[in-house]
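Coming up is one lone chain in structure tokens, specifically the form predicted on its own.
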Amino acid sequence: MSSSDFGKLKEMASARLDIVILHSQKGGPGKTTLSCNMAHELAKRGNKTILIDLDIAQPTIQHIFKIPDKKIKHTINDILMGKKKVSEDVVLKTKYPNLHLIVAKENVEYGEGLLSLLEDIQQYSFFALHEMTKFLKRMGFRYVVYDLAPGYRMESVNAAAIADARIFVIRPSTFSFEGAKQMLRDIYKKLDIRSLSFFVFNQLPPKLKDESQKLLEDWKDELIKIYKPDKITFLDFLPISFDVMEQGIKGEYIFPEDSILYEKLSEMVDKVIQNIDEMKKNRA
């Protein structure tokens, strides 16, 4: 980057960046239908967002957002890597204001070829995470959404560990829900420092009987006490949407205004950038 390209930049510069990251004790749960959402409803607002695909080894922000290959001159994998700084030719644009994307390379040797760029990927990671969230701010965006891969990969923890908010997604099942409590000990309590956590149930079933709806509270609040009620926010109980899943069928992942999950979606929003708000008001 020239020195001229350098002083655009931070002439550009955001008075505050704000990370927010969505991760998952494993796949399934719609993590990533979610964080689209959110950082699309964040854009919609008038925020300059990026969203950032941290899952390497199963992306598909790139096909969400409808992004043919030809436009992509790199991907998140060689900033992890080490093989590129970040810069101007990373960040994609979509056809929705103010939204923009860095992608994840999805044609990658599975096997050893695939344990070799994850080990890489480790190495790597937590610096090149740092160093993008400085080159983010430079360039004047609001808010970095991560779209984060499952379970304990070392990128995903490195990007909780430098969010402002972590979201952890959960499934309304008993595998899910002892999946988060131990993810709740091994990790999210050790990175309370400076940071806000929530937690969201998500894909519940229609009419749900009252004994499933009593079960789901109780693993609210069992959830709540294992982090301490002031360390972690519950956010909603989301429902199925058949309306949404008929859109996937067509390639369209972003939730009509007119839906409930619409409605829910932007409750989450205004909580989550309210929290977050305060928690900078506070530490200022």
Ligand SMILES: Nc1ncnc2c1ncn2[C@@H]1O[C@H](COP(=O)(O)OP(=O)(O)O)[C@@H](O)[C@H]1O
Contents of the next structure:
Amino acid sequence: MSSSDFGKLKEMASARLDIVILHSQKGGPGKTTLSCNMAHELAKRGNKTILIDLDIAQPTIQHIFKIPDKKIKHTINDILMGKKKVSEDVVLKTKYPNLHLIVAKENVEYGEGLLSLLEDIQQYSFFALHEMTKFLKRMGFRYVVYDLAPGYRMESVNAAAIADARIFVIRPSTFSFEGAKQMLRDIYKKLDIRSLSFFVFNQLPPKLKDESQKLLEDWKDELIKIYKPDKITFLDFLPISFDVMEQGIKGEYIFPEDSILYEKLSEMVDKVIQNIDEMKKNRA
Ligand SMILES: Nc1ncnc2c1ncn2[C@@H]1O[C@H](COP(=O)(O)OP(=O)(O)O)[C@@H](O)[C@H]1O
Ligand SMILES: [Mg+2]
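Alt. form predicted in complex with the ligand, vs. the form predicted on its own above:
Once more the chain from above appears, this time first in line as the rest of the complex follows.
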């Protein structure tokens, strides 16, 4: 590379890259739905944003953004296994301005194929994620949103370790709550060096009895108490929405702007980016 090429690259590079991950202990609370909508909102506000599918065993993001197979040369799978160095041909455009993707491979070989793939990824992912962060910064990205696999998979935990903001998504059920407590206490607290944690309850019934509402408020307080209260932030109680379900039948996943979920999501994005800004300002 000539020195003038290098100059160009440096000009493009973003001065700051913030990493947001969405995680849960159990499957299904809404990580993918919320990560797509958060990345979409960050991009809509003019930030060059990339959404990365790290849920290798259940890839979804290619489908959500309707990316045809022929557009995909490489996936996150190759990078996480060290088969391919991260480069521009992994990054896909979407129909939304400023919103880019790295997708996971949809047609993996099942049985032995999938198991050995998952094992290789576990080994290499920490290094791969670090390399990816450096590369995305050079490409001028301002935000990276990782949609993670649930539970204790190594690449999820590694992504949680390098994130600036970790959003934990919880369903309103005792086992989802117990899982969240366990994960926050056993993993996140220990990784908590330079990042912020957030949590959100999703898929609440629209009309809660007072008694249930009170229980949820208690869970919220308990989660804050078992964690370092100055390092964890409660985001919101999000309702289950039949409109979102109906949209899913039509293959639409971005919340319409006149919906309550959009309003709440937009406030969540405000809170998360304000907290990251403050953390980074204090650190500087
Ligand atoms: N607030 C909500 N209202 C209605 N449906 C929702 C809501 N949040 C998520 N869903 C639906 O729940 C299912 C699981 O959500 P998903 O985002 O795939 O969860 P995860 O990625 O955590 O497994 C999807 O069908 C999604 O459309
Ligand atoms: Mg998911």
